[in-house]
Amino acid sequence: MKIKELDFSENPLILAPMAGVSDVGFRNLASYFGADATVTEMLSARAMKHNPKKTAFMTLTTDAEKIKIAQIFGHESQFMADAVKSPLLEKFDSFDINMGCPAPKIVKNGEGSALMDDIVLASKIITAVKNSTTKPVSVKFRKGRECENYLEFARMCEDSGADFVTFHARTVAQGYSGKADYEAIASVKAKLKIPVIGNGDVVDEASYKLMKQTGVDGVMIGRGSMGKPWLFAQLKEEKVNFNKFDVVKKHIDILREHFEENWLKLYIRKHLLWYATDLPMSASIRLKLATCDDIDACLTILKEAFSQES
């Protein structure tokens, strides 16, 4: 998949944005074992402008990102627009707008999701962001919100210029519930000239396969890959040698080069829940880790745990 000067190599794996996951060491152990593209988390545009110190945080890159996305997400076109010619994101390759996400406090703003049900102002946004960059800009969506409009939206994202969009198959009620739709990636994917890139429930080898079957240009990986950066590796059928402590600890070194020991043992230990999940006993070695308050602490338990796997 190739878009303007962007190679994403053929039928692409992409990282995908997701808050409080795809932290800028995440990405990096992700595009280690494959992933061809990273997205960001969510960054607001108007946030960018208004307060940028914590925006900058988001935005941290590592080099080991071959094509860096950054994802914005607003319902004003002129900050929308604005924000992608941001010096904070002029590293970043490629630029994707959030008319996706379901969170109750981006839609009740009119934001993420909310925007499927406005298909006039979601157009103006997209124009006015294709009018301020001329890198790749692309647009992630569900399958609707009031309604499932997501055709319709589909081909509107195309006419005002997207160069290839993301589709989650659920709606906004479904939230990360039930069954990604994979028909209807399908249809999408039927009805478009530009990429379209499927997203939903990829957590193995054989979900990947069912979701290649939807003739799909790329595939994103979301949730799938918590706690196992080294999915994309299997689903691409790499043999890469690692040891999953190295792995977990490449994780916290990248991140404490950036952030405060106090705010990163907190932050970090979702992350270590989800590296345990698979451990024999898993369920006492996740208690431990979740009232454990010293990161040094819990990759010692981590360590040992690890080393009895069979």
Ligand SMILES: Cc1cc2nc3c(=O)[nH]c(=O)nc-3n(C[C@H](O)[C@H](O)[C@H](O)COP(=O)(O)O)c2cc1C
The other form holds:
Amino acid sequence: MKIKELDFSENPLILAPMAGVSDVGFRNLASYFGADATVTEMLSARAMKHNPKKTAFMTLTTDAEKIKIAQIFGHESQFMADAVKSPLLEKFDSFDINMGCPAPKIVKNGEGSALMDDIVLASKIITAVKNSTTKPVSVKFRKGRECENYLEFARMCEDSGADFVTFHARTVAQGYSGKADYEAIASVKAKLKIPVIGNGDVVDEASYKLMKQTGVDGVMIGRGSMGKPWLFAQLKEEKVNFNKFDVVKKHIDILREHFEENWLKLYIRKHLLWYATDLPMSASIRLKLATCDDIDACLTILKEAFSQES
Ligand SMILES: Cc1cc2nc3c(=O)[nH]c(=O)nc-3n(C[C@H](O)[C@H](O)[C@H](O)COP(=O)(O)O)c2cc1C
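Can I get the form predicted together with the ligand as well, since the one above is the form predicted alone?
What follows is the entire complex, opening with the chain shown before.
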């Protein structure tokens, strides 16, 4: 798949933007295991202007990332247009506009998925961002909020100049529950000329196969890769030799280059718990990790646990 100057592989896999999860270390690992593109956590266009320091740590990248996409959110077209010109985002290859976030604190500001109820403003924002950059611009949206208007919304994205779209086929009310609607994904794919990235519930080979049957041009993966960045290699059927402990250690080493230990030990715990999910005796290992207050001691617990996996 080629989108302007972005050269994805034939069946591109993209790491989803996940606030509090898609950090620089995790994006590095996903890329190492074959993700063609990675997306930052959502970045507030307003914060980028008024408090760029708050955003800076989310825009860290490493050279391992192949196609680097920054996701922005906001409801003011001028802030959104300015955001993609921010020096913080200079190193990114493409920009994604968040029009799907269901979080109440985002929606009440008329941002994220609230824009699905205001198609005129959504279009204005896409046009403003497009006019502000020569790099490819995409939109990520859901099935709808007040009504399931995803087909009309998808068409609007295309007509407003989006270079591609990512469709998470759940309504806002669903949050992350229920099943992603792959028929809806197929219908969006059938309706648009621009590439469509399908998103929702791809966690293994079987779900990946179902998603590909919708005809999408690429697949975005979020939760399925938590604690399992090697999922990208498995889905690409690429043989990558790796040791799980080295993967976790690398995640931490990258974050240690940028963050203070006291912050990191609180932040990294959820990732460590995810890394321990499928282990034998997972419950007792997770309990030990949850009560361990030192990153190196947590690493020792995981090293021992991984060594007992066969
Ligand atoms: C913890 C978490 C944080 C998320 N943050 C974002 C975000 O910042 N921007 C966004 O567009 N979607 C966000 N999402 C939604 C995911 O990108 C994705 O659309 C959703 O999880 C469905 O894909 P999956 O089934 O592969 O996880 C988030 C999801 C989770 C679980």
